[in-house]
Amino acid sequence: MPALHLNKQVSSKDSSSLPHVVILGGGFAGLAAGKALAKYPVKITLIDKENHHLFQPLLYQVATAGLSAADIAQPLRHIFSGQSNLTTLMDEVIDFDLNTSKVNLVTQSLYYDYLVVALGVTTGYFGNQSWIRFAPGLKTLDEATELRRRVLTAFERAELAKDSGETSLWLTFVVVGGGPTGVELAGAIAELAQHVMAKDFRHIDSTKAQVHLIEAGPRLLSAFPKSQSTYAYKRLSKMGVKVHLNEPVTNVSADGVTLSQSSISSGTILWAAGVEANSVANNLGDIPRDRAGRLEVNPDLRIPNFENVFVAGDLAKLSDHKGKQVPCLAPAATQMGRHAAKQIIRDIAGRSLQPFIYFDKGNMATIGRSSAVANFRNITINGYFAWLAWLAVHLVFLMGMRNRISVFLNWAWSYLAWRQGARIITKKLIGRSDGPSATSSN
């Protein structure tokens, strides 16, 4: 490793003689940046308001009782326990003072020489924040367990219903958003009702549950080739999911959703329709943003006018060298995190910074048992072999050997026996509506 020298004065507020790199966020981008700096003479502080790294691509399986929360999360301290130059703090960002290179947390303020902002995005409701209590999103473990509670409770309330109308209300599920998360949620709920729970109840027939998937645009999986959108539509329809295209949601209430051309009565509404930037990013100053609030960064991932602040992951809006917008996907976030780390090392060494070049590793979405879509550049795969590829890729990139083994065994058991092992109803989260009757499940 070449000798490094600091081309900026080290902050006097930092007692260390090493450059201090502060990383905000323990997602894919933050994790990649921290690991990429492991062998270099820098002091790293990684901050996240949670104590774990979350494998978000499998969150929907927690929400639909296929996996437990511990299967897809790993403590950040454990991940970095062998990296002596990195300290993990469970804290939350309040705001920034970019002019003095300081980040203010709930418990303290930290000075930095380099800042990597990888705070990610949250669920977006297109300005309709009042819908949150009726239609929770899916970005955190808390939200996943809330969705699972609502889905499982709906079947329990249908079993207790006093008339067919109430039964129908609780056995009608609405998923808003036709991207990968929405497609995966809709397919998983349909399979849960038709197969996993088919023999569990005495007064209701769970196989008669209706699952509606709402998409405002003309097709599902808009980031995929059109042929795969058509495949997903046909596959979901065969599974009994009622797909609504070109029907944006105009209102959400405790009793259902109103669409541009119709309405659906439902006791359980799940939101997978949009994202918006983490609100803390608003404190980064007057930086150009897209409609979702994501920051428009320079080609090297730095924000305008501040040479020591990088943005990586879903929070960054950037087009690659071919003019294609870098997607909000785990591989892209990982690549951005590594690139930010490499540019920090280049800057410390007095070398010019390089633009970020995105390597497209393709895209995948599972539709249900033995069915998925996958594409890599000009290669598209649908069906069983795409599903096998989806399984393999997610197992490989899941953090921790224990988690990989646990998830593999859960998948094998679910596939062979049509059983979900995480069908536990947990306590309601404070401040959430619980559907039409607004009572607790416990």
Ligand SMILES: Cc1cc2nc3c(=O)[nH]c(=O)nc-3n(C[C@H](O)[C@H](O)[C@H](O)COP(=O)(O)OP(=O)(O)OC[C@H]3O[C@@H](n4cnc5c(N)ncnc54)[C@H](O)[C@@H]3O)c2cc1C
Second form
Amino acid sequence: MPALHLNKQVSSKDSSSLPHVVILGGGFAGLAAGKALAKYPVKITLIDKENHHLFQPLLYQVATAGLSAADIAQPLRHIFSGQSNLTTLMDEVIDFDLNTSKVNLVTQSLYYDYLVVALGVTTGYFGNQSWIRFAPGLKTLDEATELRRRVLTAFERAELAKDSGETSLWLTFVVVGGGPTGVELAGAIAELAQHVMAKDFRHIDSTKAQVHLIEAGPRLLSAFPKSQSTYAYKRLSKMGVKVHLNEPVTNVSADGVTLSQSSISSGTILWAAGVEANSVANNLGDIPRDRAGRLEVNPDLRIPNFENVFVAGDLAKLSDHKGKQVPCLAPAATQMGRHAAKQIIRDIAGRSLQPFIYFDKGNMATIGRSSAVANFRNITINGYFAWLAWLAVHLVFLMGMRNRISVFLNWAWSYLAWRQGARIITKKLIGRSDGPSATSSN
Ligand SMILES: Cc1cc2nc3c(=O)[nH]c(=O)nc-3n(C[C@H](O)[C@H](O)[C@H](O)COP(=O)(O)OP(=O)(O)OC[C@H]3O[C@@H](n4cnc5c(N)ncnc54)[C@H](O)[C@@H]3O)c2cc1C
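Switching conditions: you have the form predicted on its own, so give me the form predicted together with the named molecule.
The complete assembly is shown below, putting the previous chain first.
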């Protein structure tokens, strides 16, 4: 394929004639694309609505008071401070005009020669958007701190409860979704109740808290081998988590959840079931999508009909050369971001573009402290050694030395002392709208 005719209408103060690469999203894919272009003569603008890159795999620990928000995020500006060909803008993408190679942000419009769309996915409620209010998801730092507020406040409300019914309502936690995030959340809440909180209250017995994990399908961790699903089920059951399989949620309200065969009264419902494409991507035009709205990209990660637009990360739907769907995982997003960057360089050099080849680095999930499942190709490990591997992998891939040290010290402290360092409620429960209707609205 010949090199593209470069668009010289770069909106920048300097009138650089370098190709302008605009990267949308500073998640795993956007970050990898930006870094992979560091040594090339291109002008890069990276846009994110947040000022930080977020390490989502540890979000559940912020939600359950194990880590602080700042431990798992790093300012984008700092990450790229040494990369002179990249400018970071904290702005929000609202629209595209692909025919004129323009992206519209809240504050301005930018022309590009190449566009990398890496805007990720959001929590999906299968068309029941009204459930968000009662069952927030876990995708951003704001959401993680909101979940933490709800979980910690539930114990406080239980302590203030006027009767046993109210106490039990507040001491019942429901986690919807039996994937890695749901399993990790349920395990962490059970441990919080049984060990961390146990000595801290005078009226309630936090060890009586009930944690329900709801899964619509026949097993937990459906992306893992069946033996690991069984391991997770047994392990969670041993920790006191009540796992419900084959029970889709049919309604969510302030008072609890209705399942296909039963209902559970609960003051705290957390949603970890399903994703949908970032809605901004709808403005990319008539591109084939899967049921979650993810964009079906060409093998080289470009979208049909536009030779200078790449989609990378969770937002891209693609099967690899063996026909296996590339999963929504951080290593896949990183590899896609890098691939998009390499293809841009090839295109500028007038070389043909190559298909994306996914290297499967395996999958891991923790099930409470000291236990995890890990699988790499045909090798599966369960239990303590999988957990040690999980700790090591997450420390290595976490961005920033300060964060690594802080997380390591937090983990060591929690492990030795059964204490969670981030048990701070930063926003008060506002009223009935986000809690069970049985309680006072004060
Ligand atoms: C709770 C949780 C746990 C996970 N655990 C694991 C795990 O253990 N292992 C693993 O491999 N993967 C895990 N994942 C998945 C992994 O985090 C994703 O696959 C990865 O983040 C995808 O990278 P991305 O760059 O495509 O999107 P993201 O990392 O989601 O980045 C998208 C970026 O786009 C920005 N953005 C969105 N909309 C706009 C807009 N309109 N304007 C400007 N900026 C915008 C966002 O702020 C964000 O920075 C987990 C995900 C979650 C939510």
